[in-house]
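Encoded as structure tokens, the following chain is the form predicted on its own, with no partner shown.
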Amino acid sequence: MSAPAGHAAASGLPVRAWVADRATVLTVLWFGALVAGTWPLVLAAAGPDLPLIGVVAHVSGMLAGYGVLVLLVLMARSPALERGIGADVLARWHGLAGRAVVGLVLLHAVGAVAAWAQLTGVGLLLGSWQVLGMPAMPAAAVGTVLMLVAAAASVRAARRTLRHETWHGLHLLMYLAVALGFAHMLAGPDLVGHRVLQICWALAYTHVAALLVRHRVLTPLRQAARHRMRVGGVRPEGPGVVSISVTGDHLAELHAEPGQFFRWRFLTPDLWRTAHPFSLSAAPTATELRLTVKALGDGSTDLQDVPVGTWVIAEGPYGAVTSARRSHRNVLLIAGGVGITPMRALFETLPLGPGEDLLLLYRARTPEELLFREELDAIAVRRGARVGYLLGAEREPLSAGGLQRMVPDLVDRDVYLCGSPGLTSAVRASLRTAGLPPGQLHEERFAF
């Protein structure tokens, strides 16, 4: 989805390079699916009889090594994939990818054993110890299990007990159990003895790990070397809330636009630890990026009291919820509680044309909730724009009924939207009550 004529330009954005979208790497991603799981098919065909728990089990097998190329692929922070599709929905379908290639070799395991009992005519527990035996499945095992052991720490109910640097540390286990894992693949039957396809597949590998060396490495280690970020002050904004304002040389390289966000390590002892994902909550400019963040747990509550002069890496920008995405003349901007962030930076920057009118819902509990009420303000007086505040817990302003009565000509409106799960959830529906086609709603949720 595009800009409308002029608003690429208005905004000032630089040419970008390409960006992924969600139709054409699904396209991409189901026909290698299709790939993976019909050679062992053509092979089976091909040659010696083999029993149906075979032919499970070399399918099953080829379509987890695809599966698991597929997870690294979304989470190796590409900037073609986090700008195009958003890194919120590279980390549901990483979810949804992560399950089944945990279920995939769970049912190549048991396969291969089932099979190579039935052909030996051994029982299951010898069959298990000779399949062990077999080239590369020592390290292929425990590969297995340190994928379990990650996929249980992913559990949602496990997650809400972790830490998140403890969830974190766990969930790196993967790259390991794919490294032990690696050699077995190579070594299996439906690559060993086809030297072309072994190639290709070690390449489809090499490439991958390379992205994320790459984008998860060397880009932040080079954008830390080159930018220079440091926090230049921390402000007030609310209980609990505060404003952090990193500084640094040659911002206007990172190419941030307002609605992005990024993943903030501030080089302290206590947090340099960990990545925060923050969005801009003002336009970014040459020698400044400002994030807002709110005490919600462990690490939020720390950098309430940040130093100013902390070094600071930030890995991004990510995100695809900006301008780039409108494609109405009319806006309708959307913000519950701290979710205010990228809103506000949009409010500011949203290219608005004669007769375009860009209107700004807040919803907070109480008045000492608002975040940036004056900066609000005064933008909405400097760009001509509306903005209106919903105060209290009730949501029926934000029902289907009440956004048909606020703004009647929903439906022909682009509607950007950030806020708490439970808050977005429920605007989600009421926009889907109010007819609002899918396409026009543009949102980065992360909690996911």
Second form
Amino acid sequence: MSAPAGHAAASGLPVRAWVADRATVLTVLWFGALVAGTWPLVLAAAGPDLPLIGVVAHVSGMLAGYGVLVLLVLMARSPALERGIGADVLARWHGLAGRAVVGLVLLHAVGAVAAWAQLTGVGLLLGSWQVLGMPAMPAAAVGTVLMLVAAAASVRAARRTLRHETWHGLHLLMYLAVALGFAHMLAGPDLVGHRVLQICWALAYTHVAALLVRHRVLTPLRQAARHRMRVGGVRPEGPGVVSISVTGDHLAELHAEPGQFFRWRFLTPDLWRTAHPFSLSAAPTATELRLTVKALGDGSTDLQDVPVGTWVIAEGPYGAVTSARRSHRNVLLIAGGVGITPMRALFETLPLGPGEDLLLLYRARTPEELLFREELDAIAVRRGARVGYLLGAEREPLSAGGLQRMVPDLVDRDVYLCGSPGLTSAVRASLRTAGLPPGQLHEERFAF
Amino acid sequence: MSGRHAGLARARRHSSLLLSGATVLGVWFGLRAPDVTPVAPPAAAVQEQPSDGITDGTTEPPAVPVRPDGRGRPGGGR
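Instead of the form predicted on its own shown above, give the structure for the form predicted in complex with its partner chain, please.
In what comes next, the whole complex appears, and the chain from above leads the way.
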């Protein structure tokens, strides 16, 4: 954990939260993996001969156990990580680490059975049966199966066919899988005989569990009780797009900032099970937060006619793409489609001093798909900022040359970017070609 | 005390309780963990070194007693 956030919240109150930076977190995570992976090698070197496949089983087992901890920490929604690194980066790391953990678990299982079969001289089938009969192994085996089911549901092809709610439900099986495998971890030969290590391992898991309970259960419940949020109004913005005003008490205490998002849980019979992330589409006030939702899936479609008065639980705020990232006088905002929502909030609130320029480029296929046009024009006039609408599907305006023509001082600006994966990927490449230093590009990538 | 401060104090109390609970639970799990691995290696993995039958009368007996399950060290193959 390192740099303090040190930025002023929308309410003007300083936020004295501590945030983690990417380099520190990665260093700690890799160091932990090094220790977890080296320990079985030390034991193997000091102990009696173990077949190579057995050593592989030990190392992969320890790394898998450690990797599960990392997966849980990344998704604990700790503000230090969410604000310092960003939810999108954490989610990508979680996906990468998840694939690695599933591979390690399989390698561990296969390696352990193969080593057992080799040492006992039995076949793989009988060896598997004997291993499964050992104490704590049936639960660990069930946990492994559950983990594989959840992992299979997360494969891209499966994600496309599953409803978000179904995928989410299957993904929650991971918690059960971890619980079922916990006894096996503590009883594993790399920890047994080293009481201090067993206690440290157990402490690591219980503290990560506490972190999850704190930030995923207690904090949302406390916020719900304190802020008593409800849907105050629903306003159509365009085809399949609505803005939802959420009213509540003491909202300034949340220190939400333009550019950030909440995970919103609308307490209707159809929607209460899942929290959906949506950015603030307007500057937050002490009594109202506004989000804008495009109907892209089952949940967001149901939100199009969410009843006024519906109770809301909002987790957050999350997100690191705020005015605190700004390092240059002039700013370029680039939005595509419904990605305009956080950009609109930033356009409205980014500090703009004398001689500074704030330009918003908003890409949409048709004029009908433009959201907030009147609001954006009014903000531009009021603040002395500029807004440009890029209509159509032509790539040229967002190419390196096109951007340089529209924004000659591009490389001397901070650039905030939000849009569909295809658009952001293309713009990212254009900005790189145009020579924008990577540190001046601020974005959070979300699947639309 | 304002509602905000009362809420913060309550949150801090909850965090402390949670941390204490996690610590107690972690230590308990660690202490309750087995000291002999149930996934013990088969006897073949820890067979004694072959003896050449020659002793010089000075050899000390093994310092580490063999565990009841026949393991030579805590870690072994599964």
